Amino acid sequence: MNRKLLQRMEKVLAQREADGLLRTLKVRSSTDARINLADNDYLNLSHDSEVIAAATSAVNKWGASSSASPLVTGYTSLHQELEKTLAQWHGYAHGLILNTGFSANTAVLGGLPQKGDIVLADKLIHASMLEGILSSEATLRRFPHNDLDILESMLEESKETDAVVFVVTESVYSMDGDCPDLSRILKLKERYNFCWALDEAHATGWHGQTGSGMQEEQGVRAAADIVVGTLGKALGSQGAYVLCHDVLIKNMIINFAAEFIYSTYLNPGSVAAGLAAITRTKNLAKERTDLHQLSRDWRAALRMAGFTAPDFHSPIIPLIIGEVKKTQHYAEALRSAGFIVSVIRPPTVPVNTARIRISLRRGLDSTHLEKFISTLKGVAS
């Protein structure tokens, strides 16, 4: 092995470790009985009997793998059924399945914008969205998080250009758990005629009367031109999807997105699990109201304990501690108390905003909240 390369890697990793930012893998056992507040299984559907049964049946029928890319033989009638189900659920004409949310975002935002176009993106969009935009060679301009006044001023500045303008946002942001005013973005879209790409990954399942997401909850169902969603969070499966009103967008991804063209397609078990999870999710309307109250209760309890917690009802609550080592100290105490939590550190979040990202889930009760708050108070005292 080249010694110069080894020395370079050693230096980079040693510096990251010294900064308290070194990432390492930790094995989780199937017998771990702690309460998981770190994953994205918000509705606990990955352990749902109907979802598991659907996945098992599909594996028995189709095999454990799709065994080919979608343009060869990997695209099955099961994949097509999921596309149609997702599109109808969200209010779109067309859908397309991809293997991961990361690949879905990079396919859309790396393929549709082109050099000379303008992309106006929220400062806190996911890394996958940012990577796609940067690969497109379009001009990227970022507006302060959820500041739609600044977005409007940028749109006003761009209205005389011949460039195609894209606006890129999420509906629930993965690190802060907050949401923009989607109805105002729709009004801006009607005025400025931009292409709106919206990531609904963390809203699907938890928000909306039928669980289709924040567009449904805010009364602007299917307002965005393009929606990217995931099967791997509240739907308890694996994979992702792109939804659109115009088939040209779908055909562009099929023809030009390397992530779609050259990868073995999503396995049948995950596809079937996603279909079953959608049915289960639609039937959880009453529980969704309870889950929103659960989120409000946790946030109120955190504030009463002296911590900062934004007032909202998404499943994501950022418990911002600030300094990395102090945050790790809180996390270790919570793990010892029976909670699985993870520390989110720079560069994923800004410097001095290290946090424990609380991911709420169906099945939590008041005793879990009491124990969590008691543990935090024990560390703080």
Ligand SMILES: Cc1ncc(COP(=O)(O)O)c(C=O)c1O
The other form holds:
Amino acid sequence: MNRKLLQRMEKVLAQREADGLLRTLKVRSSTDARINLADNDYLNLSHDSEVIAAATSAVNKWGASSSASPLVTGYTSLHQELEKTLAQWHGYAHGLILNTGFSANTAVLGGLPQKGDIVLADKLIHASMLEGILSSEATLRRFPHNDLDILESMLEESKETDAVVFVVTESVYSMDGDCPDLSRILKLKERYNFCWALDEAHATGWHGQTGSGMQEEQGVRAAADIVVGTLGKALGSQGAYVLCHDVLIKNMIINFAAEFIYSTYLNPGSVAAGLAAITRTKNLAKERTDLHQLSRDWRAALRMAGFTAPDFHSPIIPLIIGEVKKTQHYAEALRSAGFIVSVIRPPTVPVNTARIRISLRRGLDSTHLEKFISTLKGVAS
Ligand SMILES: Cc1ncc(COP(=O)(O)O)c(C=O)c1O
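In place of the form predicted on its own, output the structure of the form predicted together with the named molecule.
The complete assembly is shown below, putting the previous chain first.
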């Protein structure tokens, strides 16, 4: 191995460790009975008997792999059914399955914006969206998180140019669990005629009467021009999708996105699990109302205990402690008390905002909340 390369890698990783930011893998056991407040399986569908049965049956019928990229032989009637089901559910004419949410975002935002275009993106968009935009040759401008006044002033400035303008947001932000005013973005879109790409990854399943997401909940169904969603969060499977009104967007991805063209397509088991999970999700309307209350209860209890927790009802609660070591100390106590929690540190979140990202899920009850709060109080005292 090249010595210069080895030395370089050693130096970079040693610096990471010295900063207390080294990332390492930890094995999770299938028999770990602790309460998982770290993953994104908000509806517990990855262990749902109907979802598992659908995946098993598809694997028996189609095999464990799609065995080729979609443009060779990887695209099956299952994939086609899933894209149609997803599109119909969200109110779009067209859908396309991609292997991951990460690659769906890089395919859309790396491929559609071109040199001379302007992309206006929220400061806290997911790494995958940023990666996509940065790989395009468009000009990127960031607006402060959820600050639609500043977005509007940027749109006003862009009006003077003849650039194609893109606006890029999430509907529930992955590390803060909050949401922009989607109807206001829609009004801005009607006025400024931009292309709106919306990531609904963390809203689908938890928000909306049928669970399709935050557009449905806020009464602006199918307002965005492009929606990216994942099967790997509340839908309990794996894989992702892009939805659009105009078939040209779908055809651009099929023709130009390397993520789509040059990769073995999503396996049949995950596709079938996704289909079954959509059916299950649509039928959980009553439980969704209870889950929203659960989210409010956890937030209120955290505030009562002296912590900050923004008032909302999404599945993600950012318990911001600030300093990395102190946050890790809280996390260790919670782990010992029987919770699986993860510490989110810079550079994933801004410096001095290290946090425990609480992911709520179906099945939590008041005893879990009481134990969680008493553990936090024990550390704080
Ligand atoms: C907002 C957002 N978009 C996209 C992704 C990527 O999705 P996937 O896990 O399917 O690659 C994530 C994953 O954490 C996310 O939080």
